[in-house]
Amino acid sequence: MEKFQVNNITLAYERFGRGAPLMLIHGFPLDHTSWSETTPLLKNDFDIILLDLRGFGQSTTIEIPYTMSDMADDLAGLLDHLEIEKVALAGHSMGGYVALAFTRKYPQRVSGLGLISSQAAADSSERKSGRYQTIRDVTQKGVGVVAEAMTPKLSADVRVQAFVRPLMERQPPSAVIGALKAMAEREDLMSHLSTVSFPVTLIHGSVDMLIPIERAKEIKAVIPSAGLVELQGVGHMPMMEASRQTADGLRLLAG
């Protein structure tokens, strides 16, 4: 991967393909390497950027609390740095809620956003503490903690399940802290999708365990011209469990 630095932190990053650009954002807690099975169904259609979030895969952090504002202005340095000046997000889980900040922050630079198993809401009082639980629970015990609870919930594929565990224990704690804190404080931001301008492309499992598919449609009801793309019998990792339907979900992008 190539890496450049901005805003104290070093951002890993990737770039291949053809086409409109596209940048593909990693859910919590994985990296670049959870999009492998559709990325190669779209480097024909898309110029696509892969990337790994602050702390996670080959980027680095820093300590202190940061915001999914933050993480947005990463992407903003990132495509200064590729001299890209507007771009198509999708973003998996975690990886839409900086879609969306990016959204909010820098909308003239937005062609298009897609939402993988993702959602616009802030977190209930009882999820914003589970995070917080969950920090103690990683600083006292490290990450194995979130690999263990998370797996079965990710998907019910063991495939899938063999794939990810081993990658999210690699994950650094500092990583795995920082979103979690990051996750915790965003905010609501149903009220500013009613304000787009730009496609919308909705993907969803229909057995999502981590995000129910009612947070997609309760976005379609927001956007109606949005694209909905409800994937029978799939849980919170779309991009591997359904990659051909992910991929052409995100074509719909394209323009």
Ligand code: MLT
Second form
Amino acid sequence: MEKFQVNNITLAYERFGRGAPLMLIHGFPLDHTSWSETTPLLKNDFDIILLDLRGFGQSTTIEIPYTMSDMADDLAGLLDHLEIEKVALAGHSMGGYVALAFTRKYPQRVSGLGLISSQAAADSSERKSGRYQTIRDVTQKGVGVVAEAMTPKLSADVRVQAFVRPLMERQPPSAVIGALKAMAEREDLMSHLSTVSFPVTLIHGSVDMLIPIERAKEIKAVIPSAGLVELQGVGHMPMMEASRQTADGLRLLAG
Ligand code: MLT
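Show the other one: the form predicted together with D-malate, since we just had the form predicted on its own.
Every chain and every other molecule in the complex is listed next, the one we just looked at coming first.
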């Protein structure tokens, strides 16, 4: 991967393909490799930018707490570095929270938004306190506790499980803790979404155990023009469980 310095971190990224710029943002606690079954299907349609969010994969992080808005600034820094003014963003789950924060802070730089297995609502108080409990568990026992708890919830497909578990186990505790805090404290962006003017595509599995498909339907209710790709029998990892339909959904952002 290529690397550069921004906002006191080193950010790792890859760029390939041809067409309109599309930035793919991975979920928690994964890295850019989670897209590797989908990007071959999109590289003739898009100038693809893949990154590792701060702390994950080959990117570094900082100890002090940070927010989704700080991670959105990392994306803006990457676009500046690549001299790209406007981009379509597609975020998987937590990557969707970062993409949403970006659309709020830099709406003029967004040509389209894809939310894959994600949501615009903030955490319930129960989910928020669960995240702080997970932070305590990771601090005491390491990242393995997250990998163990999340693997069966990400997908029922054993092939996907065999890929994501070691990927999660490799992520540093500092990244997992930093992202958990940022997710717990993120804003509710449902009302922001009702104001956007760029195309929105929602891609969601019908049996997602982490973020139910109702969250995507709620967004569709506030943006009736949004495309909603419902993937029957698919869990939280559409880019691996249904890569072709996911690519077809993202192609709607080609403009
Ligand atoms: C993710 O897959 O990125 C996370 O499960 C999202 C979340 O915990 O809200």
